[in-house]
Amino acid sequence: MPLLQVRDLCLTLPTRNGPIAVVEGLSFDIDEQDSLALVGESGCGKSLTALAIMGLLPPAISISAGSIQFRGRELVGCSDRQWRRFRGGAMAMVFQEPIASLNPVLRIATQIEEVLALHGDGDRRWRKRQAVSLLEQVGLPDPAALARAYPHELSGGMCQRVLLAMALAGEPDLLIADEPTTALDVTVQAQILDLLIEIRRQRGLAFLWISHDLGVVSRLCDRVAVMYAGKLVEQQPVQTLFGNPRHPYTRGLMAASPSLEQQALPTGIPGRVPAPEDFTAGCRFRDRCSQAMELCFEDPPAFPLESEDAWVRCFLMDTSATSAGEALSNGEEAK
């Protein structure tokens, strides 16, 4: 049984013209000590997926279909009381903006101790010692002094380490990280990534990493699931995907990422991710794809690839269909 199992997840936003699916038919597994990256441009639904798994969706968005199971326990439909016992313990999350994620009027130790009080079994004295120990484990200097500080007295990188300490306080089996290094400078990003790699090795954590930075993904993750316009379009082991990306969108993301090995400048993908109200039937990437065909107006199935549990949703994988299909230009004709 996978540690986390997501099946046919659909997230819906109500509008005047009826409900709109912002995430549709999402399925993936994360095993014990596994590390999966969910990648794609902004607006593809990555963060909403993470919030759905943690039971933190905004009130306007709801789970209209699908299942989310953790160790075989169904999470969809849990009450707030059930979520409070579970969230932050067996499953924890680190958010994008470290300073915005901390309470500005509470000391650092107090915020860590709140997690320990909910998910630990020690007394107040133990919680104070444990808070300092967690700050030391995430590499903060003089943790006893920092425990008495307020968030505004710390740098962005230090606040991100505090958030990581809070996430680890409940001794989770799964850590969800939603682009936690985005707001940090390059040097601090590298330090946080090294810290996460070491923590994963020591604790045997499973990771769900939300990112658009393929360089980070290549260092931290075992597998990659590529998301576009609310749907998964490709899943492969990280080394296989970087060596041979199959979906045109994945290849576009790779070409848009700067690399020291490439002499040519990165090239962007024409157009942008459509808004949910503009989602259409068929392949949602076809209007931006230079290899679009008439067949792409239909919804492509998941074509299996050579690696285990690897697949891609693109008719280019079906040679019999592509040989009979008529290629379209990436312009008005494709629309």
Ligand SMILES: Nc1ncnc2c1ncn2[C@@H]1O[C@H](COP(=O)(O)OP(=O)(O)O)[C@@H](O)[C@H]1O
The other form holds:
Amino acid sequence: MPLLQVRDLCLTLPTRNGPIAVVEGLSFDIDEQDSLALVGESGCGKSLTALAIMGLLPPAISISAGSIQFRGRELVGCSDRQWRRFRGGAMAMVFQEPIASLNPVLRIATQIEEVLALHGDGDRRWRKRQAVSLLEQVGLPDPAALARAYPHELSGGMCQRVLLAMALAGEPDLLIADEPTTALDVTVQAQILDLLIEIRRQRGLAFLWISHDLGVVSRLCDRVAVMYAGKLVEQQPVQTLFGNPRHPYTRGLMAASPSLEQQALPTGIPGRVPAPEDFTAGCRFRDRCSQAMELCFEDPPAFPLESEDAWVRCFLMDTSATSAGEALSNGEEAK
Ligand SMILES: Nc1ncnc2c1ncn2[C@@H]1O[C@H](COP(=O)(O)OP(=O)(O)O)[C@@H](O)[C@H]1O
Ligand SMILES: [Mg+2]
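Having seen the form predicted on its own, I'd like the form predicted in complex with this ligand now, please.
Okay, now the whole complex, with that chain kicking things off.
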């Protein structure tokens, strides 16, 4: 049984014109010590997916269908109290904005001790010692002094380390990280990544890693799921995805990603992700795809790829369809 199993998850936002699905039919598994990256441009539904798993969706958005099982236990339909037993404990999350994620009026130690009080079983003295020890484990200098500081006395990188210490306080099996380094300087970003790689190695944590940075993903994750406009379009192990991206969207993301080896400037994908109210049936990438066909007005099924648990939702994988298919003219490259 996987550690986390998400099946056919739909997240819905009510509007004047009726409910719209912001995330639709999402399915993936994360095993113990496994790491899955969820990648895609801004607005694809990555953060909402993470928040849904944590039971922290914004009030307007609800889970309208599907299942989220953690260690075989169904979370959809759980009360907030039941969800809290996992959240911050076996399942922890670090967010994109480290400074905004800390309580400005509480000392650092107090915030970590709160997590320890909820999920640990030691007394107050143990919690105090443990908080300092956690600050040390995330590589913060002079942890005893830092424990007494307030968040505004810390840099963004230090705050992210504190949040990581809080996440680790609950001894999680699954860490969900939503672009945890995006708001940080490049050098600090690299240090935090090294720390996360080390922590994962030591503790055997499973990761759900959300990012638009494919360079980071290639260092950190075993598998990649590509999300576009509320749906998953491709999933592959990290090596085969980088070696042989199959979905035109994945290929576009790679071409748009800067790399040191690559001399040429990255090329963007023309157009932008549609807003949820403009989601249509069929492949949602077709308007931006240079290889779109008439067939792309239908929903592409998941075509299995060579690796285990790897697939892509694109009719280009269906050789019988592409030879018979009629190309649409979305730009000069169209074949
Ligand atoms: N609180 C909210 N209320 C209404 N719509 C939202 C809310 N949060 C996100 N959305 C919409 O849901 C879509 C997906 O958002 P999000 O999960 O934040 O994307 P990502 O993390 O991939 O950038 C976006 O189009 C966004 O406009
Ligand atoms: Mg996001």
